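Heads up, the chain below is alone and in the form predicted alone; it's given as structure tokens.
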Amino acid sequence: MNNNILIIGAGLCGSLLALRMAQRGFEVTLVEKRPDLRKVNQDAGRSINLALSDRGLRGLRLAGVEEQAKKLCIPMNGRMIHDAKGNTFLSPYSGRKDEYINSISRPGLNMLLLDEAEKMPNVQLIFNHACETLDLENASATFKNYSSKEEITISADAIFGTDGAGSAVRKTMYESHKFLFSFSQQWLSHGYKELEIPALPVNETNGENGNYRTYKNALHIWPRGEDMLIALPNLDGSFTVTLFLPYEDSDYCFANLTSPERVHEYFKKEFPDVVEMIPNLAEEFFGNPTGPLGTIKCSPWNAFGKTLLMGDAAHAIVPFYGQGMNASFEDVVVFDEILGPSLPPQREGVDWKTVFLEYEKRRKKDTDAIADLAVDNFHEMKEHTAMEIFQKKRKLETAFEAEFPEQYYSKYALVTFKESISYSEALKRGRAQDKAILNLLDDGKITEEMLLREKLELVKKETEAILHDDAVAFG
């Protein structure tokens, strides 16, 4: 019975990989070069924080730990928009009053995974073993220990490269030269840069907000065109700011931001309202990494029946749909529903190279549509959020979804809150509402006389024109 399997990575999709499959009755043992993070301090500066929402949870659902993960969550309503005056507007994700996303710190998830995994007896965690060597064809693998040094092998039916955008199991796919294999890597010409808005000293508050500077329940956008600054807040009454920024061929970018005074200079004319609620804003921002934003695509996430690619090892994308760690998830899901509905492995064992064929058959285009979503929504904050048309659009959709909820969803509410359609039917449904109703608007088609229904059969129709030309059009 082959029921042994090897999970390299042991972050957010490997742990919930390992747990789940735990579940099932596979022996697994799950390998980390880094240290183990619950007995480390985590470094500052290098993970954006997280938006959970629906794709994700079903995933934690699946485990069995959504209950707990929530008890990590802060509900965001919607994006809160600053203008370069100080001024701020609330724009809702949703008109539907349950749909909202969680904003979750990295850390704090991964660790409540590592405990429930390590609560299974079918589960080893190996941590600080860099995968050294991997023999693709026998799914075997030599790891590094950083301490000793010492080199152990470990053996299995199936191995699960779960290692992140960094994968050093897709390198060794890459490099094999016994399989055609393709690799993409798309940077953008941005890079981020994390800070803290700290929560307010204890004997302080800010009203309904208590120890947060400003609205907790909500993720906030500086959007400034070529530039943007977002706000995740934390259970602390913090929050997590990241800083988008041109590297270079900027009148502001990383490269010439060299002097506090250049910082400060920076802060006060594009987010002057932020200044105030970062005291450390030079000492942050020259201390924490500035980090680079990609996109990866490969094929085939397979080798040889015996070897497996998941989460961003085999689709890392750029963060500004908040589905990075959502999609990880949901390949999880995916996976085990490819595997059937029995718990423990079969007793005549698991043909993986038949549901590893299956699972990048059924997997591979959603990924690839979720990528391509996620730079698209990276213009929209940091362009079109400010843009008056692209408001009235945001304010009818919203509209829409609250007044006729079945008949209506955005092209975000369909990735974020409806798990139930694929994310590349999400993508084509949801670019064509995009256009109808910005050139309905753009038109004059759609005006204040009309009914509100009159103005969603107006967009239904125009959608499904778009739609049937494309149909046309790309066949």
Given for the second form:
Protein chains: 2
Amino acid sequence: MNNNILIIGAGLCGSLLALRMAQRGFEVTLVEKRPDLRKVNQDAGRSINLALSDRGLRGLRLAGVEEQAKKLCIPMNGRMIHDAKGNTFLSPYSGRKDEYINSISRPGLNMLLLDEAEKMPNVQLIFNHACETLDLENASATFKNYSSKEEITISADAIFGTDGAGSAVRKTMYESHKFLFSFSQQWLSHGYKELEIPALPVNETNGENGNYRTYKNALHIWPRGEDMLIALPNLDGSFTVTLFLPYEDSDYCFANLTSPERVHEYFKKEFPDVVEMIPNLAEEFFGNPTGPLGTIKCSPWNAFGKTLLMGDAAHAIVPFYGQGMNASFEDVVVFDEILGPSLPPQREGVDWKTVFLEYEKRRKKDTDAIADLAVDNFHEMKEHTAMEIFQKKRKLETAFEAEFPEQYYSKYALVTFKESISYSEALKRGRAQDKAILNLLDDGKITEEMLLREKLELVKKETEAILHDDAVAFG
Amino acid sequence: MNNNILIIGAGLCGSLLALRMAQRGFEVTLVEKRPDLRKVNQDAGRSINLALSDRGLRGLRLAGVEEQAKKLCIPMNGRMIHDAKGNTFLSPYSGRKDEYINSISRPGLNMLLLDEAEKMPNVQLIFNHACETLDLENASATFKNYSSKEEITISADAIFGTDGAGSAVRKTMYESHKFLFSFSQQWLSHGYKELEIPALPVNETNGENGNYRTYKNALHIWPRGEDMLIALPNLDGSFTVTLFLPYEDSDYCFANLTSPERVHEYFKKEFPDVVEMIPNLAEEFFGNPTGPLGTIKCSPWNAFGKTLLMGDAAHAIVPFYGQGMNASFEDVVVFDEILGPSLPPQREGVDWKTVFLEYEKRRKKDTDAIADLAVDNFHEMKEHTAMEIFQKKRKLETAFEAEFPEQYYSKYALVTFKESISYSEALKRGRAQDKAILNLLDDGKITEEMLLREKLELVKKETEAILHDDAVAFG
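One more: the block was the form predicted alone; return the form predicted together with a further copy of the same chain.
Whole complex next, starting from this chain.
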């Protein structure tokens, strides 16, 4: 029957996958090493809100939970840029009114998915069990109960490793000497630290922003060349703030921000408007961990046609495109498409090896692309948002999208809102467009006198020429 | 004094480094896990000859052993392309007469370097000792004697890991949790197998090629789309042949060439002119191991300012540019430059951490570049050498180099013969030139009626435009 599946890791990807596979009729066992987050709060200092956009919503829609998820969402219409003097301006994500991204609570969404999975009669949830050993060739895994220290072994027809960036399943594949495993981990020179802008006290209000201390419906950015601060709103009126800072070799870096005085000095100098919004700045700074920012790629994603990596376990990316969760949910959509039309009762006789190979063939180039785009955006967000030529480009693109909504999509819009094209296509076309506009601006070929339509035609023509030249040279 | 250095790995890079560091006056201990290759032959099935070109020769010159090494060299003036019918044509490596590469015996050159290192009073050679543990923070390593099983511990002011692609030193850095180590291993879908075209029997001769069965002064290539065979001459009249073949999923691949009949069938079909030159084809095929082809990159190269990776340990590359050994020898040249002018007696007070950081800063982008160029060339050698547009490009470039030797260097020539520019510059300029020529040919902008000088001007102008546009868009 081949219908027993074991999913290791009950984070966002594993929970959605469990729910969807159960809807298809498979017998699903979902094992998580940590406690049930619906019962034990455990996310201190971890990324507690995330950006949810069209590709992620498509995954939730597939499993019938989009509407419930939307209740947890706060729309963010653009980037609110804060300069060093405290001035702000809003840079919309798109010239089209209906395109925005959402701030959503990671644990909130994870709980929703676990609740829905648990309702399925063919899903078994097991928490507090860490994967100790994995027999890749026989699709069998041994788990240890954190409290009782007892071990259990679970065999399945197929195993899915959705255990995140530090995946134990992937580590087993890395260490296997029975096949060649290509693997890459790349760390940025920056780490991150989470802080909180709390909601206003119950007796205070901030005009139309209610109990939010600053504008609610935006992703706030304080770009400072090497450093950057961002903030995303939470439903309770607070913002989760993330500081991206070099580990070392900088005037201000994690290595030398070692006293409350230094931290206050740094924030007062670079982020003066933030200092007053974070009452316990130093306390939070020293109380929360510093996390690394890494990209992980690997191949093959499957071992012996029995085990498959999905989500962050297969492709961890840096957070600068807001696509980590979206990419993982899109994994589930692509995988589901490959399984073919779903008609309960349960499917029989799945050829997992063929499905796994087809999935990687279709999906790998796209997760590679979003990984590279996310690193690009790291540089764009901290440096370019402040550079004149990039601001000119952004302004032009926003005008294109507002006036010719069907004819122009910026790289950001292609990646974030255009779920009908793949990440790899978005990367190729988006980079070509960026190159075209920047060079047309630099060469003075886009002039004030031109009509917007003429500018658009010029950009399109130049983009096609770039794509053509690249195709001739690089295939 | 900081002048005791420990070098782990006495291959080509480690031996040259030991010799050069001893010449500078350091106290050098060079430890190798394998037996002394001057006493025990151990290279069966490994790459026994290599391409030595200008960057490698520069390293040998630095240590005063260039002339001795040249006695081991067989010049190769170009690629001798063999088509499926057995026809051949020579494609020169350069339009300049004095530019060629050399075939050299790996063990022969290694022995020369060990002999020279051993002559230095301040070099101690230790064979048969494998590195068991490495204390990165205190620059101390423990080795186990293969025969006696006894352990010795060696401390130093600086440790150099020159222990090759499978480096134990790098593995210790990878497994350290005290710093973030970026690492990548990428395997090609192809493996390799070495075979031998033996010299003619003593009583036979092949005209001006003497006891060589085919043309002596070339690197022979049999490009077949997915598969490829190459052969390099040895001093004794033999050629070392390397077959590059997919592991699986191909009509002929390592997974299905499992009987002598299949091997003969495959060679007769694809390489008919080779079959008669390899008398013991099946025996060799099944007697020799199949090796993987991988690229390894990592960073940082140093740990705690005490240990430094060099050569293949820091940057293993695939063999398709013939630059592996050359890049490792150039490592020694760059490192030596950073140490500054050398005046015996021995240097004092080297600040190793600063030297190590400066070395990686200068060198990393170049070894990344040659790694990428080598993968490019894998595709070019097996596919493009047979495509018309690439042949046209090659012909044009050879004409440029012959008629305007000071004004044009192809990508291959920039990498192989132009040691005054770095690999990363060679990659940037070489790729832009290739893109320019391929597009000018594709667009029909290079016409028969044009003078060669006009064609060159057009290519140069287009190349500069490409470099400019890339700089505007990508910085």
